[in-house]
Structures are given as C-alpha cells and as structure tokens.
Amino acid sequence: MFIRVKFTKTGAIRYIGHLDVMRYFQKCIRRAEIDVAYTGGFSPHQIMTFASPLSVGLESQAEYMDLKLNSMTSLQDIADALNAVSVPEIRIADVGLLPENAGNAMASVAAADYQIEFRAGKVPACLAAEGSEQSALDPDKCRAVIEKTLGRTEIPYTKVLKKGERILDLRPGILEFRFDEETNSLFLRCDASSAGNIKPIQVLESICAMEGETLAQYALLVTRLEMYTRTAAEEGAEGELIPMIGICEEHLA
C-alpha cells in the first residue's frame, strides 16, 4: 500500500538542501518503526518519492512525499509516529491512503500556491509605500502591477542554462496572481509541473525588469502553501486542480 504524507518545513530547517530532508525522514521512519517497504538488492533502500523540491530558504507549509509500506495499524498513528521522533520546523500536517492507480508525488504536481514578502528596505519602488523606505508594500501599486502583469500576453525571463540563454514565457504559467489584504503580501499560484515549473522569483524579477527596475539580491520571503495535482481531463477539457492530499481515498485533516 502507498501512503501520502503532507508536512511542513519552516524555520532554519529552510535552509536544509532537498537531499538532506530525505536523508532526515529516512532516519526518522527508522526511529518511528514503521513498516516501510524496501527495494530489493544489494543495497536495499526505502520506497518513497518526492513532491517537487524546495528551493533552499522558502519555508513551505505543504511538503508531499509517498511511501509504500508493508502494513500499517491506521493513518494516525503514521503521524503520531513521525511528529513524535521529529523537530519542531518538520511537522506531519496530515496523511493519506493513495489509491492503487495514483501516480507518485513527484510526476503528479500540477501547480502551487506561494506567499511571497519582503525583506526590510529591499520592497521595489513599483510597489513599495511611500515613506517606508522600501520596507513596506503599498495595495494600490501591487494591484496596479498586479492588472499590469496579468494584462499581458508575454513575460519573457531569461534563464541562464549551463549551455547559454534561454528565453521563457512565464505567462501561461502563472495562474493566479493577486495582493492579499489578510497577510499584507502577494500571493500567486503558478504552474509547479516538471514541463512548465515557474518560481516566484522568476515572476518577481520579470515584473521588475519590465517596470525598470532590478530586484535587490536576497529581497523576498517565500513560503509554499499548497502544492496541486489534476484529477483527471475529460475529452477536450482540462483537469481540476485539487490539493495534492486530495486524491486520497481517506485522509486525516
């Protein structure tokens, strides 16, 4: 049987690479005694995978990763296990029973929502307050970047690749862009997919390039909210999209 396992990352454990996050979970499966499922071989090793990475200083308060196990008591007991040998900033907000034709985390990502701030005195001018100094954002001149941005047909970002330049279109990709009242900050949900996976500094940095200006190094804070996948298209139609622990036959939150 296949589990999937949403849990949070915050705090200096942002700092934490992808790699060590796995290592991290496959010692904490030990400590918790679970009934993990292992690959055959010479050098056996847990079956789990992955949602899309976490770039190294966004907090995320929705991390995915599957597991197949051998058995298991219930759901619950899952997540006491793990919350009990874990950290405080990797918490286990919910786990769920994949079905059996449920493709793996990693290949089912469709998009994902992000909250997205500044650091003290590095907000742009196009949406900074005035008075503030660059710490603060100003609603009207995010909504007015924010139509602005939306209104276009294209947003060319160039990416610097190992073999040269690369001109991407972030455009199609971003999904839903607005300035959120409730935290002061901006939201956007955007395509997270292996094909088309954009991130929130692509966007930022595209926006202030094409107001004139350049976005300060180290200005945002990032923090992941929800990662999606599509249930399935009908005939010329696409999927909805859906959190990634809504596919699961049961789940606890």
Second form
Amino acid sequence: MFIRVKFTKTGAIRYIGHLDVMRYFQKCIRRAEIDVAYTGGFSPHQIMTFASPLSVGLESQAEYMDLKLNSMTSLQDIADALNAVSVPEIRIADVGLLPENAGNAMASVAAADYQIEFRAGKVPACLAAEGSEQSALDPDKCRAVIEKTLGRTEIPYTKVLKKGERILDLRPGILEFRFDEETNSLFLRCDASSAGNIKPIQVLESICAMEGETLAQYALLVTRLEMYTRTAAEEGAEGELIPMIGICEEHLA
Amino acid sequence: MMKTDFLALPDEILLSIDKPERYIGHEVNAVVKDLSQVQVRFAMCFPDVYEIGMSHLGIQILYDMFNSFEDTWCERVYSPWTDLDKVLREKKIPLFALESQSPVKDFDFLGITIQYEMCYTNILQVLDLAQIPLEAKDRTWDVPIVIGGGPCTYNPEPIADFFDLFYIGEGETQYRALLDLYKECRKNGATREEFLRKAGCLPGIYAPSLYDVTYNEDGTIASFLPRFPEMPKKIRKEIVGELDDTYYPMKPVVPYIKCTQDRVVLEIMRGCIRGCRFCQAGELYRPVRQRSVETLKRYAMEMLKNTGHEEISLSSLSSSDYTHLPELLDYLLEECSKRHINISLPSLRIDAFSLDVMSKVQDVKKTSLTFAPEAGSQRLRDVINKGLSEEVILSGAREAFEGGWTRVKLYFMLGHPGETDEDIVGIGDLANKIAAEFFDAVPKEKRVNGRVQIVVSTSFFVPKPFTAFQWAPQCSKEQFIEKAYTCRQGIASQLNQKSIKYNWHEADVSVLEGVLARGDRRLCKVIKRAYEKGCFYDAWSEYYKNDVWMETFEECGVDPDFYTVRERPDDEIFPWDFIDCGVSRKFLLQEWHNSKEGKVTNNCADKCSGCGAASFGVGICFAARS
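Right, the form predicted on its own is done, so what does the form predicted in complex with the partner chain look like?
Starting with the chain above, the whole complex follows.
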C-alpha cells in the first residue's frame, strides 16, 4: 500500500537541501520503525518519492512524500511515530492512504501556492511603502503592479542554463496572483508541474525588470503553502486542482 | 529553552556559501540545554571541515559524557570551510558553536581534538576566527581555557604555545575533576595561572606554559622541567580500565549532510596486540581492552534505533583480533538483514572466516579486498614486525579469487628504516604473484571480467613518537621520490604488469608531517608564521602550500632536516619524553635494536614481551593467553 505524507519544513531546516531531506526521512522512518517496503538487491532502499523539490532557503507548510508500506496499524500511528522522532522544524501535518491508481508524488504535482515576503530593505521600489526604507509593502502599489502583470499576454523570462539561455513565458504558469491583506504579503499560485514549473523569484524578477528595477539579491522570503494535483480531465474540460493530499480517500487532517 | 530558530549567520551569508548545513546545527540528537541551568560551557572542536569532524567517534563519546553532566553543556565547533572563513574575517563575525549558535569566545573551555599533524594550522584558524589570542600567554579570563586532546598530544610540543592545557590519554577519566577544579577556582577568584598550576597537577593534565626547556649546543634538549615543585616531571596517560563501564553515546548526533562516517560506529576494543614497529596507535592505546560481546550487541541495536542509520561499522585497530568476532558478526548479520541495514566491515585479516562474512554483506563482484603487507619483502616485514607472511597473503588471495573477488588492494609504505632496493622491488614481485594466483585459481571460462585488478598504493613512512622507530632517520623528499620510482619500475617489469595499477602519495606533505611529528617547541613560531602567511587546511592537497612552508622554515631559522633525516642517538632526550604512555622507553629501544637485526617480537596474545603497559593493571596483560 502507498501512503502520502504531508510535512512542514521551517526555521533553520530551510537550509537542508532536497537530497538531504530525503536522507533525513530514510533515517526518520527507521527510527520510527515504520514497516516500509524496500527494493531488492545488495543495497536495498526504501520505496519513497518526493514531490517537487524545494529550493534551499525556502520554508514550506506543505511538502509531500509518498511511501510504500508493507503494513501499518493506522494513519494516525504513522504520523505520531514520525513526529516523535523528528526535529521540531519538520512536522508531519497529514497522512493519507493513496488510492491504487494514484500517480506518484513527483509525477502528479500540478501547481503550488507561495507566500512571498521581502527581507528588510529589499522591497522593490515599485512595491514599497513610502518612507519604509524599502522594508514594507504598499498594498495599493502591489495591487496595481499585480493587475498590470496579470494583464500582460506574455511575460518573457530568460532562464540561464548550463548550456546557454532559454526564454520562457511565465504568463500561462501564473494561475493566481494577489496581495494578501491578512498576512501583508504576496500570494502566488503557479504551475509546478515538471513541464511548466515556474518559481516565485522568476515572477518577481520579471516584474522588477518591467518596472525598470533589479530585484535585490536574497530579497525574497518565500514559503510554500500548498501543492496541488489535478483530477482526471473530463470531456472537454481540464481536471480540477486539489491539494496533493486530497486524492487520498482517507486522511487525517 | 532557547529560541530554536536563531542562527549566528544571516540568510545572505548562508545562501551565498557552499553547504550551509555545516553551520546551522539542529541535527537529530544534538543536545540543547537551558543556559540558565548550566555552569560550564564546553566547546568541543575538531579542526577540520564538518563532514570530517562529525565522523570522529572520540568527539561523540566526549560530547555524550560532558552532556551527561548536569552542570555542563558541551557544543560542537568545526573549521569553517574556506568560503565562510573569508566571510567571517571580512565581517568580523566571531566563530560560533553549532548548538547555541553563540560565540566560542564566551565559553569556559575550548577543547580541540588533534588527530593529525596537518591540522595544526587549522587550530590557529579556529582560535583566530573565535577571536581568542593565538598564544596562551596573551589570554585572560575573558576567553576560554584552550585544551588539546587526541593522539597528537603525545608530542604536544610543536603546538605548546597555543594551548593552556593538554589532556594526555583517554578523555573519559579526568574531565569531571578538571571541571570541578575550574568551578572552584572561578568561585574563589583564582588567576588563570593559578588555575593552570592546579590543573597541571591532575593526572593526565599537562600545562605547557609551566615547564621550561633548555637546549644543548647541537639543538637537542638538555632539560625539560616543571617550574613549580609540586608539578609532575612525568605525565602519565589516562586510560579507561573497563570499557563496559564507561561512556558510550547511545544517541549520536545524526547529521543532515552526508559525512565521511555516515553510519553507526561500534568500538569493539581499544589497543592492538600486534606491535608493528612503525605504528604509533599500536603503542599509544596499549593495553588491549575489549568490550564484552553482550554490551556490543545491546549498543548496536540501541544506536541503530536512535539514529536510523542504514549502516553499522565496527571500529578498532585490528578487528580480526577481537575474541568474540564470530559471535558478534553472526548476531549483526541476523539482526541487520531483518532491518535492511548494511554492515560495513573494517579491514579484516583475509581468511576463510572473513571471506565468508564478506560474501554475505557485500557484492563480491563490486568490492575489492584489502591487504596491508606494508613492506614488499619478508626480510623487511620482519624489520617492521609486521606478522604477515607471503604464504598467508597468497593463500588468502587464492581463496578470495575462488570466492568470486577480482579486485585486490595492497597497501605498502616506502622508506622504512633499513629498506633496500630489493625490498622495494619485492612489492612488484608480490603483486605479480597475487595476479598469477588468480590466473591459476580461476579457470578462463569462470573469469568474470576476464581479468584481475590489483591496485598497489604506497605512502611514505613518517617515524612517530612512542614507536620503535622514534630514533630512526626519515627519508628526504628526494629519497622518497627515488623509492617511488624504483617501485614503479619494479611493477612495470612484472609479467602481469597489465593487471597492476600503482598509486603513490605526494612526498612534500610527508616531509612536513615528519617535522611536526617529532618536533619541539621551537616549531611553534614556524606554525604560527605559516598560518599568518595563509597556510591552513594543509591536510587538503588543494590548499597545501609547500613552498610557503619551506620559505617559513628559512625565515624562522629552523632547519627541517634536524627533525627528520637525522638518526637520533640512543640516549637523546626527546621532546615527548616527559609523557609516560605506559610503554617504556627501554622497551622501545630494545625494539629499535631488534628491528636492526630483523628480529620479530611476539604479539600480546601469544606472549607478553614486557612493554610496560601492564603497569595499568588492566586488559590483555592480565587475561589468560591462548
């Protein structure tokens, strides 16, 4: 059976790279004595898949990992056992039983939500409140810039690759973009699929470039809030976005 | 509790350096204490990069011990890598400990483990970045007591100026007394020197600033004496008597980043029965003491459970000599296979038993077997007292080839005292005979990759204190290179030379290692000057600056040859003679003479040779012999 585990990654642990988070969970699962399934051969490894890797330095409220188990007592026991042996910065937020036909976490990511804040002194002028020394957002300026951004038919972004450069169009990947009053930050829902993944920093760099500015280095404080998968497409209509855990018929939270 | 998300380095720095995980702490099993409940703060440092330092068992043992003391909080410190080193200097950020992320200079103690000579400049890097004066004489109560431990402290003299204290021997025994003395002295308003003077009277503790050295005209030592009458003329190493009854970390810290030693390490015994004459560890850790197999089984399971590591490794100087090895391995094989845990075997003596075990835990097609004959001829193996005969090597290799192995690694040293060209050519001969054994043992149709692969590696021999070869001349750089060339020629002329690959080490580093290993206090200024001129991470070949070191010796008026190429007379006073490691100088001298005559000495399991370690009253010296 496959289960899907949703976990947070916060605080100092934001500096742990993706591969090391995988290694962390391999050890965590052994400490928790979870009856995970292994591959065969001389170096058997746990059967696990992670959804879209999180860049180093970002926090997340919703990372996902799929695990193949031989047995378990209950979903709650899995969550409790993992939390008991985990560092405080990584918490198991939810565990669900995956349906037989579900695609794995990596392949089925469609979109992600991000909360975007700025480090003190690094808010771009086009978004910054007057007199805040580029340390606070101005809601009206944010709304105006976002409206302008969403109004564009094309948002070209030059991605630097190992072999030269590639020009992407970010616009189709921006699914929702708004100023969030409650948290006083920007909210971005964007494509996170393997084919069309875009990153918050790319969107903000493009905005700055359009406004004739350059985004300061290490300006963004980004938190991933949720990751989505898409339900099967109906005739003539694209599938619907649901949180990754949502395809589990049974889950805790 | 402390706020757990506080980091000493701002995001801009952590995001701009390689592997920020090295500097953030927060690992599983890292110990965090409430500072208001702590009276002694101990920073434990391994002066190399995190991945190396985190792999060291000794620190894990002491970390566990210190943190088991209610009044003490022990944290870890490693050498920042060169990228962060630059940033810390530029921004004047003081070096910090991982757990609290607070500056090392605010601690009561900075303990530094000194595992190899080539880390001496990194000690200065750590002190410098911590904003602690490099020389002990310039320090006040504003900075921690800097104390060194580990194998290199058996000759602490080349780094004596940089330490307030050295701990000679195994750390489990005297630290509690030292911390209590410290608390008392601080409470009573004692001066730093008063504390050091009292500390220097504790067993195993050496306070270098309170000893005076005088020299003869020829540069050798005339006298080495304490400045105060109550202080010991000789400092005897500390050891743990009963290994089942001491500290061992049941919850070792589990790093996020992949470290050199990414596994549970089970120390099965201390010391070695063998008595190879080149080997310092073999003398320093005498007498041999074993852990009971029951204790080890319990430790193994508990540590695997608490860490979640997917591998366990046995640690000792010679695991094949552990009395209950078959029972321990049988147990581990059974328990680990249930849990999908690998057993990483240390270099075992190759015989039917070890081959059987290895075939169970490794893919024989992918792994290689290791032999360490150390010398190419039987004559020279007798000189170095390496009890491994050609017959044993060849029959072990044959069995291995029959068992499916096709790769063999051979380790040798070049530059043993009395080595001749014939001995060196013997290396090629031996490798050739092993290859021939393969072609003889394995019929053509059964040869997996069609051929056998033999990798010969040579390092250069550096004489170390407290060995029979402490009197011996070390080869010059030119001699080393000449020997490597002879070895290569010897291999190239073999019939099976196509099956043999040859690797050799750089000679420069071995020369410097030799100077530092048998050096005296006059080297402190050279090390400090070399550091000031940019030398650190000398153990990393890409950062080793031989030309700067050689230039610094000249600038300081110190001749490296004095410490290396000279054969020392039998009665010369050595800089490390004030240390008593249990093995007597008389025994070592007798071994030096035996080596010149090619006379072998029994190992401890066969017969006691009277080395002196029995004076500790524990271990194999008192066990029944087979």
